[in-house]
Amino acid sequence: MKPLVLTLRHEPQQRLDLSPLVPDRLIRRTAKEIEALDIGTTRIALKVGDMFKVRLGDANSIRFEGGSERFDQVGAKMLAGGAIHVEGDVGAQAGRAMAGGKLTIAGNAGPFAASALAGGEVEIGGDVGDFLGGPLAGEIPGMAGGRVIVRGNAGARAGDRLRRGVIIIEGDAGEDVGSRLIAGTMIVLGAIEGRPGYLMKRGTIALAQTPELGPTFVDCGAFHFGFARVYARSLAAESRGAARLLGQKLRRYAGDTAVYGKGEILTPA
């Protein structure tokens, strides 16, 4: 079946809350019912029909034709089995608290993308803002599961307090990637800034470029890691660069010993 298509009429003049536009909340709704949903975030009331032309289709597959950096919470709380594709940019908190399904963004995404992600997959074709997968103010753990792939660059503190899951950044990463990592896996194929793995407790950070690490990381030597090679094969379809990185001989640094020292940073030997 053809997807349910939402075509942007014009650039929004306010930020939009697009969290109601997920498959499980649109199934069995008519076009008029979808057009009547509230998406405004200010005192000015705004409905789906004010911003989008709705073309009915299979609500398990939603396609946004046109994007904007004012599209907030696209795919938020999406359940398993659904798919959303955005042909353009999105704003803050894309894919927040998703439990399953797949969110694909052809353009750029704002800050806190994949925040509280619990399952499913988020793929961002362009760049992403700060705190990718990180917790919002007042929250303790960050991303708790699923997989995130960023084809471009990431802002500061990507993977902050990552609890579970995988984040792959094929471009560069901003300051302090993997800060306060609790567990999970991060892979960065481009350049990095600042202090990678700052105060990380456990988990793995794989970096294609060897950074200057602080004294709280301990050089454990270079090895061919069997688990890394097996894991590389599982990532080959999504990111050939990540698969190549994990498939080679790697140098392991244990840390951050300022905390538990049970984490690790892997770089090419």
Contents of the next structure:
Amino acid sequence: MKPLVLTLRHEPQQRLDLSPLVPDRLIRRTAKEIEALDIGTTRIALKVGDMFKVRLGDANSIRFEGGSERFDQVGAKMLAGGAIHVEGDVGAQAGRAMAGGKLTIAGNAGPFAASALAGGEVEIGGDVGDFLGGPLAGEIPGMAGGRVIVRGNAGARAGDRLRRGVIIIEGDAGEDVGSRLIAGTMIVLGAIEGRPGYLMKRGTIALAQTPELGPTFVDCGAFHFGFARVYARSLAAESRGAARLLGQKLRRYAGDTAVYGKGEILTPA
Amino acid sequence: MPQLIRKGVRIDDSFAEAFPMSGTGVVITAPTRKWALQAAHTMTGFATSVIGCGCEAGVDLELSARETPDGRPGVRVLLFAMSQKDAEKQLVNRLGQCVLTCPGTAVFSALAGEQQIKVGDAVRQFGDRWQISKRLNGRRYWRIPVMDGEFLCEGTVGLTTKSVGGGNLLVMGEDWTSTMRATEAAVAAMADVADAIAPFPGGVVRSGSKVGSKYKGMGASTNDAYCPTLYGITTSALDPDIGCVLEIVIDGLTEQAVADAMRAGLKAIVALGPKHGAKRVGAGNYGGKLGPFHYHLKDLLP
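Now show me the form predicted together with the partner chain; what you just gave was the form predicted alone.
Zooming out: every chain and molecule, the one shown earlier first.
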């Protein structure tokens, strides 16, 4: 069945809250009902119908034709079984607290993409802003499950307070990737800046390029890790680069010993 | 006993009587096939019969590097016990003593099963808080630091209570050599059947038992009706041309797997013929009142 298509009429004049436009909230709704949903965030009221041309289809799969840096909270709290595709850019908090389903963004995403993700898959074709997967101000854990793949570059502090799940950044990562990591797995194929794994407690950060690590990360030698091979097999379809990195002999740096110190940074040996 | 004849091999119109068991299994991988098999054989060594070993276990299949979760050569081991509790206890003990200790190995669940039993979640404590949990696709793996690197062990493995134990074939021939030739052919054919194992040494048991004994307190004793040296002096089930009887016992994850294994074994025995192999094939049962699963040989013939 064809997806439900929302075609952007023109560049929005204000930031949009697109969190109502998820499959579980649109299923069995008429085009008129969908067009009447509120998506504005300022004093000027804004309905879906003002911004999008709605073409009904199987609401389990939603397609945005056209995107904008002002599209906030796309796919937020999506449940398992849903799918959203954005043919364009999105703004902040894309896939925020998603429980399941699949969100694909062809363009770039803003800050806090996949923030506090709990399940499902998020794939971003372009770059992402700061705090990929991270918690919002005041929240304690960040991403708690699911899988995120960024084909481009990520901003600062990607994977902040990651607790469970896998984040793959195929391009470069900004400053302090994997900061305050609680657990989980991060993979960066490009260059990195700053202090990777700053204050990480547990978890794994695999880096294709060997960075300068501070004295709180301690060299534990190079091995063929069994778990890395299992991950390599599982991730091969989605990211061949990640699979290649994990399939090889890896040097293990344990840390961050400034805190709990049960985490690790893995780099090609 | 009424008999059918296939290519000169006499097939008893009898049935194997089998029982429900709890079945579970693991895939063991290692850097080389040798060490994967070593772990599997060590773990299933003393596991011929639930009576004295607590469980029945054996190698189901060898897996190529392409078929295992971590891309290394592997072995699929199945373990059967009379209860879920016994299966869990035996599996955890055997993994802890035989596989954790075996160089290079990793352990994965071999079946989905309707129940989950804790394996890595029990063995992990060997890591003394250095163990690391990794979750991938809804499955949890434990990384336990050991002296050759890390022991990777899946948190839970599947268990099914719908397993069947006690499928069997009684292979009867003129002498040890020809009977063993037919039995080995049958065991080799059964090895290719997935989800079924033959837990006895090399898949073969020579000391078939009957219920009861002349001695007090012994529940089982030698099956004199099938002992060729007692042919004339006891109520024998044998014929004058039978000088050796070997039994293959089969446990399977499903009723179907046991039937498939017995069918494959029968086919191999019949194909070998009576001249170089077995002259007669029978099956062991207790009159049909004890076990709910009956495998009639006539239904399994090629």
